[in-house]
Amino acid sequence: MSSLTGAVSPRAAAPDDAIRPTWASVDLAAIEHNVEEVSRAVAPAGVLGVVKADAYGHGAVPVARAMDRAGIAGFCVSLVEEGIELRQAGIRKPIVVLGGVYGRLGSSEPSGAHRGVIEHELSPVVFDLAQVRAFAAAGGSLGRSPVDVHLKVDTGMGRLGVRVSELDPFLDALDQLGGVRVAGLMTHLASADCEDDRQSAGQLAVFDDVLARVLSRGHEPDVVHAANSAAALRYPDARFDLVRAGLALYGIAPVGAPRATTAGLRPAMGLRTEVAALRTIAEGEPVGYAATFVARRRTRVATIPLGYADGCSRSLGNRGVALVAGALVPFCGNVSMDMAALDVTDVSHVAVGDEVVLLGAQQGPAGSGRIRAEDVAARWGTIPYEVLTSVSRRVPRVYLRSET
């Protein structure tokens, strides 16, 4: 990998170019509002906005700009490419690359990824000496030594990070090598959104010891951070200098977070389409692949142009719901790649072209309702993170600035 500046992402259809009436709305005013809500809740700690995975499906560049306007302290991404995308869009605040993968794994030779991190002034997270050596070499070749890095320590997640038992030898080798500076110290809590607090409390105790050991070795990190949205809102002791907020900034209350800190959050994403076709089937007739739905009565079926390739999981077949005319209606039959079917028998006056809401609120002649990401996740058997990030890039994003 010689350079990442030419990496491109697939182009999603712009709203004006979209042929089918299916789109995701993103309320940027809600994003800004949520930044302000979380910032108040965790002050004096600063907030890093997590915009990895295309800002959880909301669109990284527009969302980062909205967060920037709201006073976010900086950003977190997972991939170097995601950080470069923000820099090329004019985002100047700190960007931490959480994923810790830069070029050829296990190699101490600097790659285009290492140089790209330095050239675009991104903050790399490191957890092994091969990474440290590669950044030291890349910084030296670019005349930008020492390179500021965030050191990740594994306090119990069991995924990435220097193991606590190996921390002192790691610091010994880092000191001998030179060429990098520990500008940040971090860890990640594995169970902050679980009701049982014991693992989080244990990890924080270990991290306090890690911080003391790092300071005693003469390192002076500018920032220390450990908390995601759930930990930031639940555990004041986890806030340190910065928190890494993701889910809460998109308007979803983390599991276990106090109601007082989440009541004001506003969901930012909606997912909408329209009725593409209507038909009435007789009792005993099937709908969809594998005939998993068979009508038990004379049934009115609405076909919608949205399927599992758009983020409407196949798991929602015969389990999901949508809003039509303000009423909740059930999915009938398996969800297809590009289409799904709804049972609208009990809703009067449904017509081709009527709005269908898969995520968000709707008012209509049959009433009013709201479908939250949490609701979809429960029916799907997953978590809200997956619901949001599964809305594919072929679904156009329409950016709104609603103030309510």
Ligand SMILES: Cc1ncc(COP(=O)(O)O)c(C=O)c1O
Contents of the next structure:
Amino acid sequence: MSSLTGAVSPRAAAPDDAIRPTWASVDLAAIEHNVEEVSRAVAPAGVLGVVKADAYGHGAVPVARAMDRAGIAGFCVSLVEEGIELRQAGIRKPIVVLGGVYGRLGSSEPSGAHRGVIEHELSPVVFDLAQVRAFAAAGGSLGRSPVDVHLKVDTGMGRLGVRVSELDPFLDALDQLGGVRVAGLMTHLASADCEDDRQSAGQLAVFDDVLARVLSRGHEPDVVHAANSAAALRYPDARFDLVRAGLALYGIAPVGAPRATTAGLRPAMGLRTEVAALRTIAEGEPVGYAATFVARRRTRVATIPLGYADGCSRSLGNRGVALVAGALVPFCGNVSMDMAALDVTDVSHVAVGDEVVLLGAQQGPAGSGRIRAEDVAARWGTIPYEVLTSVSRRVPRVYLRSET
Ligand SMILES: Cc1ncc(COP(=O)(O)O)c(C=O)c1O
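Moving from the form predicted on its own, what structure would you give for the form predicted together with this ligand?
Let us now look at the entire complex, which starts with that chain.
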């Protein structure tokens, strides 16, 4: 198993190692609070906390423990090794492996992934017969038959899942094979965070029919789930037994979710650094690679030790903003691998060592403000998920428990 977990655990930078003053704060009290908020909004459905991709960059183990304390029903990961990492950290609640990739199929010996799933009691998502056969065989050879699986049906996402038109032959073959139990039935909505809800309505109608067909064939899934954060908060009909929430638990309001369900969410991640160098350049002088910024006035430039290798996208060159002394200031020039530059001309008394906030709140002599992942995403031309998951492993995570 060590090779599986080793794959996801090159040691992240630890706060004690950090010489550079660049760090990500993760507010675990905010995560616990968000679990409570979302749980209240979707009750009586339960909440699975989606902690794939290192809990969207927040750190899978501390975040899963916080969610566990707050009463989460279970977890979703993408990869088997992510599930094993949680088990090895002592997480005992159900863990659904969403990604559906379990390594080599067709061998007579269980692969490391199949063995890992079964021995660590993870709940694999399956959507093709090769997976079903492999789990049935692995369960048999490990004396753990039947293996509980979650069956994923493609109701319109067009990515993973048994096609609805192939559901009956798929179930015929699964029933004939034996060795697995359909413990969960699931689908995924493609457009839950789009204004137009016709695709979601269509997918939910198809899924209702799928559920009826699966039940009528004598399968008795313990749980049915379809909703991500947006669908969970927006569509009561999508909640079924469990919702799979990621974004909202990290404190970000999904697009389209009613304000009443998101007003109380608290962003958990902050990204902070300090001014590393200051210079005053004359009108006409350039800043950074390719001289994409040329001063139009005498300009005070603050260099910060954070760049695209830390998750501050190059797309933010001349477009991003940061908070210094509580004031919003613009990026100037291209973002480098390890550095970026800010135009602080309009903020008086900026000094080397002053705090700079890229994500999160700041109060200072020049005012107060907050930069949200949604704001960064809009400037970057992406979605908040990418902003959060891009904060790289060399940025130490510092876990806070602020209550406000
Ligand atoms: C299958 C599945 N369910 C749920 C989620 C959680 O989505 P969200 O973070 O929007 O709540 C994801 C995330 O991408 C997913 O892939």
